[in-house]
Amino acid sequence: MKKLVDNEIISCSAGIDVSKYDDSFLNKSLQKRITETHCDSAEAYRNLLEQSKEEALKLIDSLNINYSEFFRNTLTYSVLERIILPSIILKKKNTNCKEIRIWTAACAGGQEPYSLAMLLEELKNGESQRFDYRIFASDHTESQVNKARRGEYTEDALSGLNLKRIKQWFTRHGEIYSVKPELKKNIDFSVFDLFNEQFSAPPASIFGDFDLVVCANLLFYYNPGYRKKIVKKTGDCLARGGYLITGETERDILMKHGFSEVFSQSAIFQNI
């Protein structure tokens, strides 16, 4: 695929390495900025990028993938609720390690870790024997992690939740719905770069060994080499028999890296 603007020029102007991104995603982002800046060609936009720090910052922002939803993939969360999480709970009852450990590797606005916490709290209420859990939620920018930690959403952002969950887990303040403290208490938010070569998982998790790692709707933004790095890092952090969750459109990527889908179309995998 022909690149609209050379990677070296973008990296120099924006101050970040863009070679890690998938060419299709990068071109779409560039085309959007070309249109919004009313440039009549890729060359004109390249000149603007070299001259305007403000535009370089806008381009960087457009490359940050921050979109998320509560219970985004209905089938995935249904399988988690009915099969995967109950099986993990049962397994923990028969081991010395009672804590369920989960890592959401690109938590964006926080919808993903809060959705998982809701499921676990609801399962806990239905269990005769208590269990503990800890969710480590990370993203690569401090601003995004702070947003997730605040847990404040508009009514539109709660469209994936039923009324019962909204009433149970949120407090309304005017037009804003805030996540209640009791849902936050077992979630640890932190800044972590998936391409960090020093740590294999967020330092707060100490040793990884996760029963479940969620890395959904992220892989297809990167080129094959960087996808491989993400899959290896998240896969290596799994406890024995642990599960790796990706997005619906990323299932083929996991299969190419030796993972087997637990239930068809669920996007829930184990390493075989």
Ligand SMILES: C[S@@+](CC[C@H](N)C(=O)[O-])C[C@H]1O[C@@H](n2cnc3c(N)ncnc32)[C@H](O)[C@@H]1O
Given for the second form:
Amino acid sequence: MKKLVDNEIISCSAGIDVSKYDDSFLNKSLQKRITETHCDSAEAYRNLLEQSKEEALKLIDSLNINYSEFFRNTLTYSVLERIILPSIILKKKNTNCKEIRIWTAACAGGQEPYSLAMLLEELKNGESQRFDYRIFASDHTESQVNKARRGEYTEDALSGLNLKRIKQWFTRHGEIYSVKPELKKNIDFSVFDLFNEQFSAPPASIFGDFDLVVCANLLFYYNPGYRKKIVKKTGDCLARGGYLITGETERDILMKHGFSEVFSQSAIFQNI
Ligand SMILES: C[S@@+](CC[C@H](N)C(=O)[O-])C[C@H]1O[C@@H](n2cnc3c(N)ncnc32)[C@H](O)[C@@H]1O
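For comparison with the form predicted alone, kindly provide the form predicted together with the named molecule.
Let us now look at the entire complex, which starts with that chain.
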């Protein structure tokens, strides 16, 4: 694919290595910036980029997509609620190991870990035997981790939630809905880059060994070599029989790397 602007020029102006990004994602982001800056050609945009630090920062910002939703993929969450989480709970009971360990590896503003915590709390209420769980929620963007930790959302961000869940898990202060402390108490938020070569998982989790890892809606931003690094990192820290979840549109990437889909179209995988 022909690049609108050479990686070297972007990297030099923006001060970050953009070679890790997928070419078509990079081109789309560049095209958007070209339109928004009213440049009449890629060449004109390249010149602007070389002269303007402000534009370089805007371009970097446009490469970091933080969009998320509560219960983002209906099918995935429904299979999680009805089949996967109950089977993990049963396995824990049978092995006398009580704590379920989960990692959401690109948690953005927190919608993903809070959705999982809601499911686990609801299952806990229906279970005769108790179980504990810990969710490690990380992202490489510090402002997103802070947002997730605060757990404050406007009404339109809650569209994936039914009224019962909104009433049960949020306190309303004017326009803002805040996640209740009882939903936060089992979630550990931290900044962690999936390309960190020193640690295999967020240091707070100490030894990985997760029953479930969610790594959704970020693989397609990266080139195949970097996708492979992320799949390896998240796959390697699964407990035996653990599950890896991606976004709906990333299913092919996991299958290419030896993972098998547990239920067709569900984006829930095991490394068989
Ligand atoms: C589109 S959001 C997806 C959020 C959530 N997983 C979901 O599916 O709704 C992508 C997130 O991945 C994070 N991200 C991208 N590259 C990352 C990396 N190398 N390490 C950790 N997080 C990363 C971004 O900061 C962003 O918050």
